[in-house]
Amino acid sequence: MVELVRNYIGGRWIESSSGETFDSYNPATEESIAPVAKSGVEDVNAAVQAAKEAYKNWRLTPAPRRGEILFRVAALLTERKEEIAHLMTQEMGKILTETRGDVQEAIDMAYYMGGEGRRMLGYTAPVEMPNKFGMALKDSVGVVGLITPWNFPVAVPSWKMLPALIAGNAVVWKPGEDTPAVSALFVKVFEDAGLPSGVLNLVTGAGETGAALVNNRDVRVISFTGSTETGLKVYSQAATMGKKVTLEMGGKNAIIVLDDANLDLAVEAITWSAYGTTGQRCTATSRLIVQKGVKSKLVEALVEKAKTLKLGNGLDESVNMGPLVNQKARDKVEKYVEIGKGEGAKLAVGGHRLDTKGYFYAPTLFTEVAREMRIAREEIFGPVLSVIEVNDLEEAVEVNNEVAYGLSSSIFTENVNAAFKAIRDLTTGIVYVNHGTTGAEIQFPFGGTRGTGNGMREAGLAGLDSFTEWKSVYVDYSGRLQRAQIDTEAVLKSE
């Protein structure tokens, strides 16, 4: 157990104004990791005020200098990668291989966005009048509020925080309530890298903490990743105050496997896309859309592969799959497994919790799943995969596109024509060919369509869009007031 996890406001680590706390737990052992400051409206308002004051100078700091601080963040994250990964595994359960990858995402993003300090490209264009120059520039917005989930407690915040900071904004961050300790460890990196006080602030808590951030009128941008239900509430509330909002919400991702697919490759990719991070990824594969000619052979191989997965504490390097994050998450998985059985789907493997301490649930595979079943359409967020049989590529694409979400999709085929048709026709923000639905690289936009988001993207050059405003600038160097090409007076007389 570690010491009290405090808020970080205005460059100081402080307890909540109420003195209230809650505990963070290890989902593999059900033991408390640390008491955590439970923040309320007063704490959030103090953090926003600190960010508002810090913004005045931070926005005037040359962007290349801001970038140098982010490079130091990257270097410190590299030095502390194992420490952060181990605490992350203890706090939210996924295995060390995955938590190391989580930290690496932040390292990559820090270097990438640090480089944007010397790019942050605008553009020039010709203007109508002689002796006149025009350009468009990216400008900072002000105070940015970040609300992030527990499943990627370093990577996802980095996709938001780092572009916001390089653009010259100040940040107030409310992390997932299941991962406050690793969030504080992440913020400590920024403090040690020399980020000025107040530019980044941390407030820990649950839903009421996030609501206070959304409702503070000095916060001009809200960037949210989490459930669709909560995200839409955030969106509607923020809209009443004219805030800019970025949403990254649910997913019901599918892998399509055609008859000509490389099955060995497909089995590996499907297994890790469905059961990696215990299925607790927004990009996790929860639907397997299989052409009927290969279905039996593929299902048989997946069942055997699922049986080989070792479940346990993620700190054990031999473990393949950790626990679900908490009791509520496991209860939800159990509920959907019962729904699937009640709908007539056939349980091929799994479908039960482990008889041990911790929130473990066996990797589960359903066959004979109809496309209209709830387990084929609703997000479960656990290690449950549903197999849907189709006749051809056209039907597979139709099944993929008909759900409410549109984050990630994948196709396995050796036919280049089929691959390019899928690229064209799959209506998801991310499309993979001969690869699973999980994983992302920081130089490309990340986000989804339909119920997954509101059109904004994270990472890549698009990652700056949420945290900047365009400013158009005109410079007249003629030394005199020029008339427009159209004579306004003549127009008025003709009318």
Second form
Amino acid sequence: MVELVRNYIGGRWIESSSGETFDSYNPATEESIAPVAKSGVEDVNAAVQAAKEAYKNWRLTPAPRRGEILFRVAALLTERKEEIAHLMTQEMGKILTETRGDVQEAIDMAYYMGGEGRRMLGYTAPVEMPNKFGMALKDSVGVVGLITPWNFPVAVPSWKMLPALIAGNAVVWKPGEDTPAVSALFVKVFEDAGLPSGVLNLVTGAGETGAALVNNRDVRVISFTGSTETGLKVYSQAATMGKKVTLEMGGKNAIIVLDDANLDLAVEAITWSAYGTTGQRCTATSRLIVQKGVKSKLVEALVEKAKTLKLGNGLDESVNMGPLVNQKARDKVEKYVEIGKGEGAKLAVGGHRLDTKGYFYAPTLFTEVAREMRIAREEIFGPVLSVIEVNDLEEAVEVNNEVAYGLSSSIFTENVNAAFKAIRDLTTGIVYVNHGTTGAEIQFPFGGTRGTGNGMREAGLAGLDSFTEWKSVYVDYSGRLQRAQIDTEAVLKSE
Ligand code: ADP
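Please supply the coordinates for the form predicted in complex with ligand ADP, as a counterpart to the form predicted alone shown previously.
And the full complex, kicking off with our chain again.
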């Protein structure tokens, strides 16, 4: 058994106050990776207290200096990329190419937000009175709470943590309970980069630990990524305390393929977007909306391609698809495949688990899916793709837009007019043309419409919004009490 994964509170790696632990498992082998501190209210409150203390100095540290620490974080992450990627693959199953990409996003974000240390742009505008100056500044908020899932164990927290830190906030982070070990490795990078004690704190545990963070009144912002069910619970609980909340929740993302599309390109993109990370990305493609002229040919090619995918332990570089994250996730996929069959959809490939250790499930494709079926509307979060046939672009857009979620969508066409109409009419937060639904870059806002979120975005120019407050400043250098327009003349006369 390897060493206990501990909490990181006030710059110390410590056990939970109860001494209780839970285990983190490798989903490819079903073996335990490490025991992990199971944190309760007391631990969370201690972490918040440490953050509150550390915030006093951190907010006064000039932002360019804070940025230098983030640049060191980027450099250390680059050095440790392989180590972190390997542990991530062991802990949550996705293949090494993907876990390396996960770490790379945090590197990109660390450089981007490190640069914000010399921008953090506010603005000035003219004011109504003479001899008066006005400006709006981005100010820190205080202690912020981050609650994240297991599917992007380093990238998703980095979208929250790095902007929160550069803006001068102190952070308490509750990572997904399936990926605590890699989370601790990520936090170690900040410690080694010289982040002052207490500015970033880690508390490991499951739902109760997250709830304790939401319930702590000293935490002014909650940034959450996870399931819609939990996100809405967090939202309503936080609302009773007037907290600012950022939510990134479910998706039911679609790729539209028109008759004139480059099919080879579409097949590659659909396969990667639907089955990459075993379908467990918020931006994964789970619906294929295809124009009728090209449907048979496309389905045939996708079925052939799915059969060539090699499943196995993600540490093996020849493997294309790892396991689902845990038994609960596989049970959910199996339940939805039964629902799909019951609804009358036709299984074209897959539809079964692998007869080995680990939570493996074959890449699965349903055809004859009607748009009102549950498999066409509900998030499955596994390697299951539903094919819906449509007559034209207009119908395709309608099918794309009618689901409860609105994260990512994509269109394959060689017709520039159709592409621009789709860009105009698709109502998702992210739109791709001739590219799958995954692969967001950190310099653009990330997030979704409708049930995917609550109107907030992460990354890009929106990245600081969750973690800053506007402070409007007026400086009157007239030396007199200026009250109204009428005073303007008096001041000007006396000049
Ligand atoms: P998933 O299982 O897909 O990761 P969840 O929404 O269950 O999605 O989990 C996302 C994060 O929310 C995890 O860190 C989890 O521990 C946390 N969480 C679960 N329940 C609650 C809750 N009631 N309050 C706060 N956080 C929670």
